[in-house]
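Single chain ahead, by itself, as C-alpha cells, in the form predicted on its own.
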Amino acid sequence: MSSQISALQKHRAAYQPKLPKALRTGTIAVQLGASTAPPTDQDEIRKAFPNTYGQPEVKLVEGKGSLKSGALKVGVVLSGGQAPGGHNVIAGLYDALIAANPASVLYGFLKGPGGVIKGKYVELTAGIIDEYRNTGGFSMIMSGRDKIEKPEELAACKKNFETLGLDGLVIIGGDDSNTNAAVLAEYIKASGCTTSVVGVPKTIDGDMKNEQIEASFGFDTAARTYSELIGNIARDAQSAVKYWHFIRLMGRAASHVTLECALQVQPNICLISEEIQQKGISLDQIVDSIVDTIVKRAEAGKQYGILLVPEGLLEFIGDIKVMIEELSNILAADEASLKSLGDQTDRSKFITGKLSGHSASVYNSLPAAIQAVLLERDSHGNVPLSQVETERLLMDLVAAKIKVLQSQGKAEKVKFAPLSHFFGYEGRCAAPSNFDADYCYSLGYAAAQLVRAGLTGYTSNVENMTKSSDAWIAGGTPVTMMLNMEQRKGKPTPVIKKALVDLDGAPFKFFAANRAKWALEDAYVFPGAIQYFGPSEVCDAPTKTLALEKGA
C-alpha cells in the first residue's frame, strides 16, 4: 500500500470488527447436524461428488472440541470480481489461526486461482495484513477469474498443497468459485490428500444466498455506495427540475442490487428483471409503462424523475430473449455470409430476412447502434449483451415513443430531457461498511475453525445477522447441498444455483406495494454516505433486503 493514508484509513485501521459470541471464546467446538442433500438432482450430484456428498451442516459453539491446536499452514485466494470486505476475511482467517497457535502460517496465492495452479504465493504476515484491515479492494493479493477444473489443473494444485504442506485452502468467491471449491475438495479427498478446502460467499450481486447463507459479502457496501449516488442524483433532479435520470446498476443474473437501491432511495421507476420475465412483459410494454409515468409527472408539473434498471434486463424480456436465440443460430450458420457484407444496413437487412416475423420486428425496433452490437459474438460464441447500454436503449425508445404521441396531439406537456448513468465499478472496492467489515471478519474467523476441524467441501457462513453480534451463529454449509444441475457449455453441470429476486418475498412485496406512490410523488430518501462512526442504527444496520426478509 501507499505510505500515505487518509485520516479515515488511519481510524478504520483501528476498528476491531465484531464477532459472534462463540468465536470470541478460547474454546470453540464443532456441532454437527444431520446429513444433507441438495433439493434437486440428488443422484447426479451424489455421483459427481461421492466423497463429499451428504456431509452435515456445522455450527460453531462454545465448548471443548477436537479442533486442531497445533501449528497449521493455510492458503487463501481471492477469486472473481472484487467485493468490499475481502481483506477482512483474510484478516479474520489470520487472527483465528494465530489465536489458536502463534506458529501457524498463512499463504496468500496471487492473482486468483491461477496463482494456486502455478504455485505463486506470498507469506501473509501481521505487518502485511495490518495495512489492509477494514479497507476495500482485493489489492493485498489481487484476484483473477481462472477456474480450477481441468485434470492437469487439479493435479497441479494437489502437488502445490503437498509441497507446501497445506492443512487448508480458503477460496473467497461467488457461486462459481464456491462450486469450484467443491470440485477441488472432491478431487483432493479422493486422491488421499488431507488439505481441507473451504469457501467464503462473496459477490456484490447478492445472488449467492439461501436458507443457510443469509447474504453474500460486499452486497451491503456496494448497495449503500450506489444508493448514496442515486440519492445525490435525486436531490439534483429536484433542484434542476428538468432531467430524467436513467440509471443502470450491476446485476446481470439477478436484480438484488437494483431492488435494494430502490428500497433505500424510493425512485419513481424501478424495473425488476425477474418480475418482467414472470409476467412475460415485452420491451414495448416496458417502454409504454415508463412513458405513462413520465406523462403523468409532466401533467403534475414534474419534468424530472429517477429510473433504475438492472444491467441484465434484456435477458429476461421474452421477445428479446427469443430474438437473441434466433440471432445466435443465424450467426453460427451464416457467419461467413454476414462478414462479407461490410455495410451495417446490408447486414441488418440480411438478418431481418432470416429472423421470424416477430423477432424481425423486435430487431428493427432497436436503435442502429444496438443492432450492430447484437451482430457481434464474444469469445464463447454468444451475443455480447453486456455491451448493450440498456439505460440508453430505454432512453432512445422512450424518446421515440413520446415523439409519436406528440405527433398525435398527446403528451403535449412532456419536455423529455434524459441523462444516463451506469454504476458498477464504483461499488466493488469501497471501504466496507461496519456490517460488511464485521461479517467478513467473522466469515474468515469461522473458515479457520472449519480448517482446524479438518472439514472440506464447506462454505463458511454466519446466520442471525439482523441481531447483535452476540446472537450471530457461525458455521459451515456443505457445498453439495447448494448444488443443482444446469446446462453449461452444452452439457449438464453441477453448480450453485443463483438466487434470483423472490417475487413472493417480503422485500419485493414491500416495493410492489409502494411503487405506485413513489412513481408520482417525490418520495425520495437520501441515505447519504456510508457512516463508520456514530449511532448503531446508522452505522451497523443490515440491508433493507435482509431486514425485510427476517422481519426485523
Given for the second form:
Protein chains: 2
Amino acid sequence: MSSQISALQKHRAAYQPKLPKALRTGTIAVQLGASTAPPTDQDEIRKAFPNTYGQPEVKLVEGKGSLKSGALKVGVVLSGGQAPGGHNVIAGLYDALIAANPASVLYGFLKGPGGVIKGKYVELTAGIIDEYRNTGGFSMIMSGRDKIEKPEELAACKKNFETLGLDGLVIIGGDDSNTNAAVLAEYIKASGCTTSVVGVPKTIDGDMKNEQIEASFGFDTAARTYSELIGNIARDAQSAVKYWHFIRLMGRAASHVTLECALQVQPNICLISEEIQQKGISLDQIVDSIVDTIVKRAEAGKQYGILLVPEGLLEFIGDIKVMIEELSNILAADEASLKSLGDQTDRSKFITGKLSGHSASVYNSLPAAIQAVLLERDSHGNVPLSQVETERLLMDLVAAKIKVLQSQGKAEKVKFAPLSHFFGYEGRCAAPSNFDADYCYSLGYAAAQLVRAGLTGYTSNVENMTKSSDAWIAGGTPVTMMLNMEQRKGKPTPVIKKALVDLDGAPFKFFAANRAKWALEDAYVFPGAIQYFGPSEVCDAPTKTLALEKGA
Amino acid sequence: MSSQISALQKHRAAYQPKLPKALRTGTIAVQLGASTAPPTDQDEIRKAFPNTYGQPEVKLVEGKGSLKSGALKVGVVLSGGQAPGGHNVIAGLYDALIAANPASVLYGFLKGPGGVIKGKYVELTAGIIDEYRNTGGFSMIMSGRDKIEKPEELAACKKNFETLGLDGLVIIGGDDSNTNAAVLAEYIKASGCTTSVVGVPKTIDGDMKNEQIEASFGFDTAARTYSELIGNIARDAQSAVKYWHFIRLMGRAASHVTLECALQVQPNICLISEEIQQKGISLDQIVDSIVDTIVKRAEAGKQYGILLVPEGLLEFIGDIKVMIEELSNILAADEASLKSLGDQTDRSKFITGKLSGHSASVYNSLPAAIQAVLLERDSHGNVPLSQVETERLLMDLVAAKIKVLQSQGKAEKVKFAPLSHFFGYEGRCAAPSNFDADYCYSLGYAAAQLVRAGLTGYTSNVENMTKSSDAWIAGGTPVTMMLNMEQRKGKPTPVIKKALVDLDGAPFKFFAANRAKWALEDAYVFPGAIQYFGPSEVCDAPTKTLALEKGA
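Next up, the form predicted together with a further copy of the same chain. The previous block was the form predicted on its own.
Let us now look at the entire complex, which starts with that chain.
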C-alpha cells in the first residue's frame, strides 16, 4: 500500500464497523438448527458429499458455548473478481481470532486459490490489517481465478494445511468459489484432517443469495458507484437535451446490478436479460422497442434519454444463442477454409452459406465490425461474445432502424445522437459503503466463530439486514444445502444455484410496474456519491433490491 | 425535475452554502481599484471596446455604498458544457437580488444564449430555485452552444432586454462565453441601453483562470469525480495484478483535469498535452516512453498500471498536427477522387502518395481503423480528430511496439493486457462539492452586486479560496483586462486567453518531480467519493492544483 493516503482514507481508517449484537459480546455460542437438505437433487449431492451433507444451519448467539478458546491458526484467501469490502472480511476475521485468543495467527494466501495450492502466503499482522480497514480492493493479498478442483490440487492444499497446522481456511468468493469450498471441505474431512473450510459470499453481481444469504457483499457499493455515475449522466442528458446515453453495466450471468441501478436512478429504458430470455424476446424486438421509446420521447420534444443494459444480454437472446452455437460448430469444423479467405465480405458470405436460414439473417443483421469479431475465437476456443460491446451494438442497430423509418417518412422528429459507456472496473474496488463495511466485517467475524466451533463446509451469513445492525443475526449456512446439479463440461456437477433476477420477485415487479412511466417522463433520481459520514438514511440504507425483497 | 428525490438530494437541499464575510452583511459596498489593461494588444482591444476598456477592478466589501436598492429585473443564462454548481450560481444570484429587494425578479433564459436571442425564458420563482439548490447539472434552464456574435443577434438581445426592462444579464460560461459577454456589454453600453452584462467563470476544464480568477467553477467537482473512479481502478489494477488501464479524460484544449487527477491519484503514467507540444515530443516517442515504463514494471513483476491521457492530446503532437493539416488540404482538393476508391487499402495508398514523406510515415504508423476515421470529415468539414479514441490508439500502438520488441527477444517479461476508459459525462453534472457549492453561490451572489452597482463587462470572482470562506474576497474582473488578440476564422479577434498548464507552475513541477517514482512504485492514493458531510479536510479542501498554485 502507498505510504501516502487521502484525507478520506485517513478518516475511514478510523471507522469501527458495526457488528450484530451477539458478536459484540465476549461469549458467543453456536445454536444449531435442524439438519438441512438442498431443494433438489438430494441423492446425487449426498453421494458427492457423504461427510458434509445435511449439516444443520447455525446461528451465532450470546451465551456460554463450547467455542475453542485456544490460539488458532487460520488462513484466508480471496477468490475471483474484486468486490468492495474484502479487506473488511479479513479485518473482522482477524479481530475475532485475536479477541478469542491474542496468540492466534492469520495467514493470507496470495493471489487467490493458486496461493493455497502452492502454499504462498504472508502472515497478516495487526500492522497490515490496520492499513486496510474499510478500504476497497483486494490488494492486501490480491486475488486470482485458479480453482481448487483436481485431486492433486486438493492434496496439495491438505498438505499445506498440515504443514501450517491450520485450524481453518476462509475462502472469500462467489458461487463457484463457495462450491469449491464445499468440495475442499468434503475432501479435507474425508481425509481425516481437521481444518475447517468456511466460505464467505462475495460478488458485486449479487447473484449469490438465497433464503439464508440475503446479499453477496460488494453488491451494495458497486451498484451505488454505478448509480452515482448513471445519475450524473442522466442529469447531463437532461441539461444538454441532445444525447441518448447507452450504458452497459457489469453482470454477465445475472442482471441484478442493472436492475438495482434502474431502481436507484429510474432510467428511460432498462433491459433485463432474464426477462428477455424467459419471454423469448428477439434482438429485433429489443431494437424495435428501444426505437419506439426514442420516437415517443422525440415527439414529446425530448431528444435524449438513458438506457441501461447488462453486459451479458446477448447470451440471453434465443436467436443469438442459436446462431452462436451454429457459429461455434462451423468454426470448429471449417476454421481452415474460413482463414484462407482474407476478406471479411468473403468470410461473411462463407459463414452465412453454412448457417441455418434464421441464424444467417440474424448474423446479417449485425454491423460489419461485430460480424468480424464473431468469427474470431477466444483462448478457450469459444466465439468471443464477451468482446462485443453490447451497448454499441444496440446503438448501431437502433441508428440503422431509425434511418430506415425516416426513409419511409416515419420517426421524422427523431435526432438520434447516442453516446456509449461501460461501467465495471469503476465500482469493483470502491471503498466499501457503511453497509458493506459493516456486513463484511460481520461476515469475517462470523467466519472466525464457525472455525472456532470446528464447523466445516459452511458459508458465513448475516440475516435481517434491512434492520439496524442491532437486529442483525450472524450464522452459517451449510454449502451443501445451496447446491444443485448442473451440466458443467458435459457432466452433471454439484454447484451452488446462481440467483438470477426473479420476474416474480418484488424488485423486478416494482421496476415493471413503473417502467412505462419512466420511459416517457424524466423520472430520474440522482443518488449521488456514496456518503460515509452523513445522516443514516443517506449512509446506511441497504440496496433497493434488498429493501423490496424484504418488503421494507 | 423529478418529484421523487434520493436521500442525498433531500439532505443536500438543506445545505446552506458559505459566503465570503462581506457578502453576509446587509451592507455591501463596491471598492474600485485602479483602472486596468490587458497584458498585451492594448491598442487593438481598446479600439474594439471603446466603452468598456480600462474599467477598474472591483472588490465587494462591507460598508454603506451606493448599490441600487430598488426592485431589479435580471436575466441569467447557462452557456456551453455543463459544470457542477451552475444551479448554485443561479440560487446565489436569486437570493442576493431578493435580499436587496424582495420585489426583484429573475428570468432564466432557456437552452443557452439562443434563448437570449429568441427571448425564450421562464421566471425563476422561489419554488423553482429551492428545487435546484446544491444539485448538479444545468437542467433548471438547460444550456446551449449558440453564440451571441452577429449584429442581428446583438440587436435581438438588446430588444429583449428593453422589452423585459432588464437591469442585468448574467452569463454563466467559459472563456468564449465570457468573451461574448464582453462583446455584448460593449454593444449594449454603446447603444445607450443600461442593462449590465456580467459573466461567471464556468468550465470543468479549469482553463479559465488568471490572477483574479483563481479557478473556474465545476473543475473541483468534476476532477474529484474522475479521481474517485481512477483511484477505484488503480485499486482494481493492484488487486487483479494483470491489467493496464488506459484512461482518457475530458479536456480538449488544456490538460488541467488530467493533471489534477494525477496529483490526486498518482498514476504510473500521465501525459500532459502542453508538455508534449512545448518539448516537440512525437507520437513515436510517447509510445516508446510508455513501453519503457511497462517493461520496467513487468521486470519488477508488475503487469499492471494506470495511464492518464487528456482527450486533446493528438492536437498537441507536432507531427500529427502537420499530418492533419496536410490531410485537410488533400481532402478539400481531392475528396471526389478519394471517394471513388471503395477500399480502405486503396484510399490509404492514394493518401500516402499525396502526403509529405514524414506525414505519410506518421499516417502509416496508425492502426487501420484510425486511418479510416481520419479520411472522414465532420459536419464543419474538418478531419474528425475528436472521434479518435486516443486511449485506444495508444493501447494499439503500445501493443504493436511490444510485439515488435518481443519478436526481437526483448521485453520478454511483458504480458500486456490493456483496458480502456473514457470519463467526461460522468463528472460534468455531479452534485457540486462543498467547495463548488460555496464558490458558485458566492459567484452568483457577487454577480448580483455587480448588477446592483450598474457595472457591465465584468466577470464575477472570488479570491483567497485556499483559505476558509471567512477569508474569501468576492469582486469583479473587467473582461477586457483578460483579453488578447488571437486568430479566429482567419482574422485577429479579441478573446480571453485560455490558461493552459504552465510547465513552470507549481502543479506541473510537483508532478514532474514525482512522476519517475510514481511510474515504478505503486504510489496510488485513493481519493474516494466526494463527501459532503464529514470532516472538513475531507469535504471542503480545494483542488491540489489550486493549493499548489497558492503555495498552500
